[in-house]
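Heads up, the chain below is alone and in the form predicted alone; it's given as structure tokens.
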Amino acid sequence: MDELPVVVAGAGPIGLAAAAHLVERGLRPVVLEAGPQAGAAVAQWRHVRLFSRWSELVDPAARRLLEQAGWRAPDPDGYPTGEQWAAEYLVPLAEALGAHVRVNARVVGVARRGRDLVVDAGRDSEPLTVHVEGGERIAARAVIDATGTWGGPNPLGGDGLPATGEREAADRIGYRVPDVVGEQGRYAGRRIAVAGSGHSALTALVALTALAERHPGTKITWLLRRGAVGAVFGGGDADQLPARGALGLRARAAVQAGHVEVVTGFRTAAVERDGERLVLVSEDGHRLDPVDEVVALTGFRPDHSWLSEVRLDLDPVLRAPVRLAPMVDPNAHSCGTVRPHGAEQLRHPEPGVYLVGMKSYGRAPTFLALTGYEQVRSVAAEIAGDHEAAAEVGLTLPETGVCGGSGAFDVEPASPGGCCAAPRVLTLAAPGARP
């Protein structure tokens, strides 16, 4: 099987490091992308700035492919925004890559050639075949899934499926960070709510913000599943990335300042309408009252529904790789206490299978690009056979405040102020005014 390729589904930033990484090493990559461009997911955050400067953005087997191209690399201390990084660094790799990258591909499933998932015979012998849209099949020696999470948003209800009601709205709830500008006419001078409690939720609260000291008439309501604000802004001046810390400050300031009304402990069991407005009821039948918009950002879950006749060890709590999911546990750990790790706790019982990316999180939040760059050359080197280079992994990621220690993901322990109180506003005073 050494002749067939390695194919790679998705051409996002990792998808795309690991073809760098295999070219690199003398094997052929066939990178499937669905989109009509490299990099088409992080596109559509185009107007979402990064908290990772572009010296944390660029794996380093990218760059040298891209600089025997002439690529000019953009000023390391800056911070791009979804659009610049697509735009200035992975439409680029990809034509380096060449005929290596194919957009308007959609990986359907993957299989062991003749063998349905129920038969032994086989598995470590047959070639992977990779079903694309429209029919085709390509034999392929190993599939790495960099397919990401991006299109499984999880939903506004608080039990982790649908509120009731919820998508009878939904052209009126967005799961994503909302582009302000582009989209001014949706948020402005409206009543909005912001149900989450993770960077994409202050960086909407940041930006809706902004948006109401243009249109007084916005109104701003964040809606916490947890009992009490606890630690969601995150660790201020000491995150070792400033620009993340930099975020909690300015959403601490924005409610503190009165322009965002807290309501805490609230988990949404229903959406209803009134007249063209939604009101959300909460599990104890807490009703809010009625907003224009609503924006969910409660976090984004793995697909592996195109996986199913391949072999895969999850976790059945975070969905990801079952060796690496303790290392990546949001109840245990922080983004930057997460364990060096490569190909080893990335494999799964069918030869030749990788989760790499944000999708190896699983439903495990808080994942850096950084990580995802070491994870692709390791797994690179072990299809390659150098296990000894697979093995030998290393990374210092940054600490922060926000993803780690108990209490510090979802959900609270029981207390007075805990997950299980009744929904409550808060006002949040400034430093050194009275409570």
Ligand SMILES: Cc1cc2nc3c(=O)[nH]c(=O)nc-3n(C[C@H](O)[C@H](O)[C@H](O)COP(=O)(O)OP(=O)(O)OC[C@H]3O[C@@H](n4cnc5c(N)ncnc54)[C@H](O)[C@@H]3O)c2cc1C
The other form holds:
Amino acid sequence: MDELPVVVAGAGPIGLAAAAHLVERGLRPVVLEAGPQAGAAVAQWRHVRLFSRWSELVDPAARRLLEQAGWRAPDPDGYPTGEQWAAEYLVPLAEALGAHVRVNARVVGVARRGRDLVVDAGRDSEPLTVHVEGGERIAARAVIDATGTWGGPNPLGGDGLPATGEREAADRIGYRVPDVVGEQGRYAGRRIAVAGSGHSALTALVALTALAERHPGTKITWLLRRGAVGAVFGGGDADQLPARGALGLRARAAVQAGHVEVVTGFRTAAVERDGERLVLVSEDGHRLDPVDEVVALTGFRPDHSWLSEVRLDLDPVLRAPVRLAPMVDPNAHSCGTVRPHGAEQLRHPEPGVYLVGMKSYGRAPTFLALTGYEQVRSVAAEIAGDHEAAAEVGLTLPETGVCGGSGAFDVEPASPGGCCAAPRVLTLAAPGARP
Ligand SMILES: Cc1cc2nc3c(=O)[nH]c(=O)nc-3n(C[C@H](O)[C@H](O)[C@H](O)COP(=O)(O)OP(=O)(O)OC[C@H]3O[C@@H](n4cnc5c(N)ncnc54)[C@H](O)[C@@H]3O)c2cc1C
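For comparison with the form predicted alone, kindly provide the form predicted together with this ligand.
After this comes the whole thing, all chains and molecules, with the earlier chain placed first.
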């Protein structure tokens, strides 16, 4: 089996880093990317600026490979956009990996050769078989699933399922941070409801506020499931990721300046049509004024459907590997308090199968690229048989006020303010304003 390749599903930052580590260890990766380019998911949020610096976004093994190919590293203190992360790092990295990376190759299944989920015999001795869209099958000694969660945005519905009428209103609901420059016609001068409390929602509020300043008819309503704004704006100046702290401060300023109407305790139950507009209705029957557009930024969830024939051990709540889940539970951990972890925490009953990167966190929103780079260093060492290096995990992550209990990117866990407070329109006083 040792002569077989290690299949890496997904050529995002973590899948490509996995490939770089495998190459360094003399193993043969085959990276299969569903999209038309490396970093296909990152390229879709090209207009969003990352809150991490370049120095926190380049994997060490990838850097060594790139430097051999003559790559010039960007300014380590600069903050790239998604477009720059893809164009200046991920695409060159895929080029340096050469024939190891294949695009337009979607993985649609993984199984133990000739054995379905139920069969015990041969799970240690038979290779894995990776099914690629179009019919190709690849025998593999191990499979690293780095397919992320970008393809699985959570619905608007407060109970995690689509709200009544949500699917029918899909033409007016966006599930990604809007590109208010590229899609100006869609948002300028319109009434927009933004749902969510994570980094993406704050990014959207700041961008839409800037649009509203240029196009005065633009009205923004911010919907929070929680009963109070609480820690939504994050760590501010205390955030060890300064760009992220600054985003929270800008979002707070936009709300305090009255550009954004805040409705707390709003858990969407239905989306109704009112002519060309949409009316959002909460679980307790509260109806909002009609809006033209809804931006639902309520988090992402992993897709395990194509892993149905391999034996995974997933946490019932987060859908993360069961040993990792308590370490990344957003109710208890911020990005900075996630302990370093590797192959041991990521293993499953199915030998040789690992979920890494954003997908490994399941529904937990606190994933950072640095964490993923350490995961794949350890997993590559484990697959190569270097158990000592695999076990020696080490990583210091920046502490942020944003992740702690409030949801880093987009998730709203049951949290401060409670799950069930009645909808309330809030006004936030500006600093120094009289109560
Ligand atoms: C808007 C936004 C901003 C972020 N900012 C930061 C930040 O500042 N700092 C930070 O550390 N982290 C940040 N993150 C979190 C995280 O680092 C990124 O999401 C990162 O892209 C995750 O890398 P990944 O490789 O796990 O997944 P992805 O980047 O999602 O890559 C997965 C790849 O797999 C492909 N794929 C999907 N399904 C299949 C399939 N079945 N077969 C083959 N290929 C498939 C996709 O096309 C994609 O290219 C941010 C995330 C978002 C969404």
